[in-house]
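There is one chain below, alone, in structure tokens, taken in the form predicted alone.
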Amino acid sequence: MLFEKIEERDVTRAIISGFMTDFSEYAESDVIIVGGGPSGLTAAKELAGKGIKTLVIERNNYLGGGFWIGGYLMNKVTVRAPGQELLDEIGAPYEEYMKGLYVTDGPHACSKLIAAACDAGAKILNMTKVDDVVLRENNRVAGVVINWTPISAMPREITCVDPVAIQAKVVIDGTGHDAEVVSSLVRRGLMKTRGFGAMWVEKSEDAVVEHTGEVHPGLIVMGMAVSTVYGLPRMGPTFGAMLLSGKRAASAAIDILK
């Protein structure tokens, strides 16, 4: 078996080409969803599939978040009942532990997961952190300021690497307990949030599903970024909540589109 003749320049071309194809494209999106956990996996899953113009911005190098790890790095989650369906509608396979609470393996759900959002038509911008958000009248959320990730770790006396912004209709706040869009608009003035509140996994998982939606114009919170906002309980590695708060959270972006 030969390979095709091919030279270092045309690997470094297509990538730049594809790169730069799909950012210049997804500078304006119908919807941003910030943090590609398994909330955004989800939100991005339900749009997309929708053939809604979605993009995830993930500020690490991988997608998932603790859906890939599990609990005390122990790479087994759980969900609890309805959450499984979610689980079924992606083909991961699952055990049930006791009535009304499955475990299944993280890596398998969570590249189910990957798999599902990214057939659908979502597109992924890795290695990306937002600075900032895009605001229009009345405060409206509108984009979202973004840069490298790397460039958060380097000195400030020897870098100076201005961000860009990009535009969407929404915005999904899903960065987790940092709820960073949302601190854009507490530092700002235009937002408060209370912070989230100890461990008790019943009460937390439901709130959080109940209080998904928009909390300011323009922009959605969904997973633990709701439990900052609205000092909920945290829920720990257990992830039924996370998955359909990304469902009602896809579910507010098509109101609001509408």
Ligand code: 48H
Given for the second form:
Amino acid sequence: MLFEKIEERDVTRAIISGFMTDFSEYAESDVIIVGGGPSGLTAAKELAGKGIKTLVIERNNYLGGGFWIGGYLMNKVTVRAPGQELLDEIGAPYEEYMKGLYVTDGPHACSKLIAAACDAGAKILNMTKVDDVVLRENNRVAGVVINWTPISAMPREITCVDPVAIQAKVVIDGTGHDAEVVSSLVRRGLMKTRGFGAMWVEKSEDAVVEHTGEVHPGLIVMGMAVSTVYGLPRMGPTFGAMLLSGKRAASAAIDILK
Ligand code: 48H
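Show the form predicted in complex with this ligand, please, the one above being the form predicted alone.
Full complex below, order starting with the chain above.
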């Protein structure tokens, strides 16, 4: 026989043991990143690369968010300078379309970014949806409430399953247009959002990066969620600001951890 003789129960135990070890350890993380899109993965790569215990929670089974595909179902992703420097960092090849505008393959760049985050040591909890936050004194965000995505997707009358919660010193909202972590504070009247503005590429990307940071004690916002919080213009299928915003969010988290 080509393969080692292993029985079904061993395969099952290997899965349970690996998952439970990680889950138990990361039930208390330094930083929880909600959303494994381009901003989330960049922040994860930065933080984990510095030895910070970082957990990415993603509601889908796949990571990457909108980074797999550019606009209009055409899988070319663009970045404006200096966004290409981040593509260099992860080793994603690209071409210069015109001065300052670069084009890369979505699947190639996205898989490089996922690998970079995992190689740096970030842990991934996928098929898991963040539904709420944990709050402490002065409404400081101290963790998130999670449930398995299939549970959230089923009608409540047949899946009345309570969630669990995990703790962190800092939570980063990288959930894209819906700014879902921020929304749980909005629901309680603790924050207001303005909704992202109309498209204006030239204005949008600088604004997103500049506004990336702590929006509420213990909660940082990054990526497209920044546009939603501050009412900034959208940028369409160009991703430099998502990558740079992820970097800036990581550095804001490090400042808080200090
Ligand atoms: C767990 C969740 C939850 C939840 C969502 O949308 P993303 O790609 O986000 P960004 O901000 O990193 O990048 C935005 C970019 O892709 C984009 O759409 C652009 C640039 N648009 C411009 C424009 O003009 O429209 O990724 C967010 C990730 C996804 O993978 C979601 O599945 C995940 O977050 N997510 N994960 N719990 N409650 N909500």
